[in-house]
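First, one chain by itself in structure tokens, the form predicted on its own.
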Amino acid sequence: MLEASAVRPVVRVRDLWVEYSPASGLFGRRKILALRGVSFEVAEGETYGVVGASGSGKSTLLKAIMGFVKPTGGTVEIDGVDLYGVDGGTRRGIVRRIGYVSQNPLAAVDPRYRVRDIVAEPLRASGVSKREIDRVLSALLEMVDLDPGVMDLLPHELSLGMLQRVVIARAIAAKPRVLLLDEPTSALDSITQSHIVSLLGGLRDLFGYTSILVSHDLRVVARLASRLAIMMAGLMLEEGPTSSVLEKPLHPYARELVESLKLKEVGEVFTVNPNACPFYTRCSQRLDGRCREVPPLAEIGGARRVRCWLYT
């Protein structure tokens, strides 16, 4: 696998598989392969982007890193410690060092909590005293461009953009080792999206967070991520420096995305033939003798990886 850095990466995902088994339906019980052998590394201070449509597995990936979804295979390491190779108490301690920003700020907060209580949640969980929490709350809100006067407001009294800033303040409150960004702008209007992207970029530059950003929008990822992975149906189809992937995408699906600058929806994971390339039915360059099998992820030129028989 490609090394993201000469030193040990902060996040290392190796051959990660996640399988769901929903309740039996009309056609019996069928398994959903949400992630299929995903591997990547994120270096200190790097922002790693993951782009994919609905059903691609990008949000499941973040849930596995947070410990919310147990993998059926593979490992997730934070600073060299495998989340699923330690006891529950140790895992919870590692997860506390991960900040999380979700795509829906309304669903991410308790509507009964005031802003001060929302932002203070990770600080209280880390054992920070009330006196110290009171001291840092105003500074945290100012970091996300909010007036400390909003501290006593309830979520419904804020705009979505303001509430997302509150969620970001909560995510960075305990000085996380890793910041996970799950579609952080998707619920916002275009002007607010731009402001939030600028805010996240500024915080990254200020604190040097190691971040993983998932999105369906290439433009957001292009502004924040130094490296980019493109996923479909639980498979990583291409990975490389963001500028290289956008300038010269290798996989036919990646080329389609770059040309359109937006994702076209794909079917749910269980509708895809798990034995074939997930882009097989729509690919104008498919090789009928080979593309009915999933190709390996091949290294191209030292900094790129692509899962396509055209390069294997």
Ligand SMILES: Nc1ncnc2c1ncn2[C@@H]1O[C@H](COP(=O)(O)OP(=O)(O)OP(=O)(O)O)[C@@H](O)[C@H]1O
Contents of the next structure:
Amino acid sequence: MLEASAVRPVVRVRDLWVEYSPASGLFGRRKILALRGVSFEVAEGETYGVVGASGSGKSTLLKAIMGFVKPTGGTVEIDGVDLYGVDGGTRRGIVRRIGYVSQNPLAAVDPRYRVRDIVAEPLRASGVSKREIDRVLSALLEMVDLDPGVMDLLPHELSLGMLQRVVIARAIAAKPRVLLLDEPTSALDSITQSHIVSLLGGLRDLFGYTSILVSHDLRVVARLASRLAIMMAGLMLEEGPTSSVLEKPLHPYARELVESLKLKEVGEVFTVNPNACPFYTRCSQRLDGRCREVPPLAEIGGARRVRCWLYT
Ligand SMILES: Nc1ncnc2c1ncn2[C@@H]1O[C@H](COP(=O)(O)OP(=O)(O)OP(=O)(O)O)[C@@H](O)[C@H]1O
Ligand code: SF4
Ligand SMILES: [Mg+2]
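Can I get the form predicted in complex with the named molecule as well, since the one above is the form predicted on its own?
Full complex below, order starting with the chain above.
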């Protein structure tokens, strides 16, 4: 899967490590390994899903791709350019072409800005003329199913669902090369969630975006992503085409997730030993000696990869 394919992927993440060093606390300075050697590729027009419980490293992965968090190891390439191998100006130019939609639309906007200024922000930043901005604003709002009448409203005058549509309009305004979606529906009620998932699916079909969607909710990822990865404790545990992972999940954690598809959230798993398989404490199939070591992510055919000693 990760071998060079005939067509260059739009996003290529290789052996990505991110370590946080929070300020010293009561128990001294404790380093947090948020990503441990994550590798994957996203092809042109593909939606790649990442599912995992809270703290598994999903947002860190997107932040590293946005250049917000500097990796401690590995590379992030966009269209073959290593984001951390170029100067700051070049990196900012690449990042400007990445659209970002976060979990909390309220935190994503400046409460003093009106909708027109929020959506126009990336257009202004890329030097689009005022006349052109006025022309495209209504079209952008229409695309996200908002009445152009909202243009002069402030964020607090909109519902959360409407505000998330505004954030999506801003993310697509500058015709991004890559769209990163960080739990775009988790702050919303279930009906609004469903509308936003349909909207994202419609926009993907219209523009053919290359996107990465992260979520706690396997159902959201299953509706939009053609391939997905399952993460825990900064490690990728399984990856494959969505249909084949849903049909036949291999990793014991993936099996649990698929079986509990009805549950909204992926249950938290606490890892005691960072050297052991992260599912060790909950796995009914653990092999006492072997599973005390982290297994490698093995390619097992059918474009599938799985990190479990049962397959290695
Ligand atoms: N700025 C930071 N400083 C220190 N630790 C951090 C920081 N940001 C994240 N972490 C830690 O890194 C790990 C991964 O966090 P991350 O936010 O990437 O997880 P997540 O999968 O997005 O979780 P959630 O579903 O809750 O959003 C967690 O243990 C988290 O506490
Ligand atoms: S490596 Fe061992 S503990 Fe981990 S999921 Fe596989 S069988 Fe279970
Ligand atoms: Mg997160």
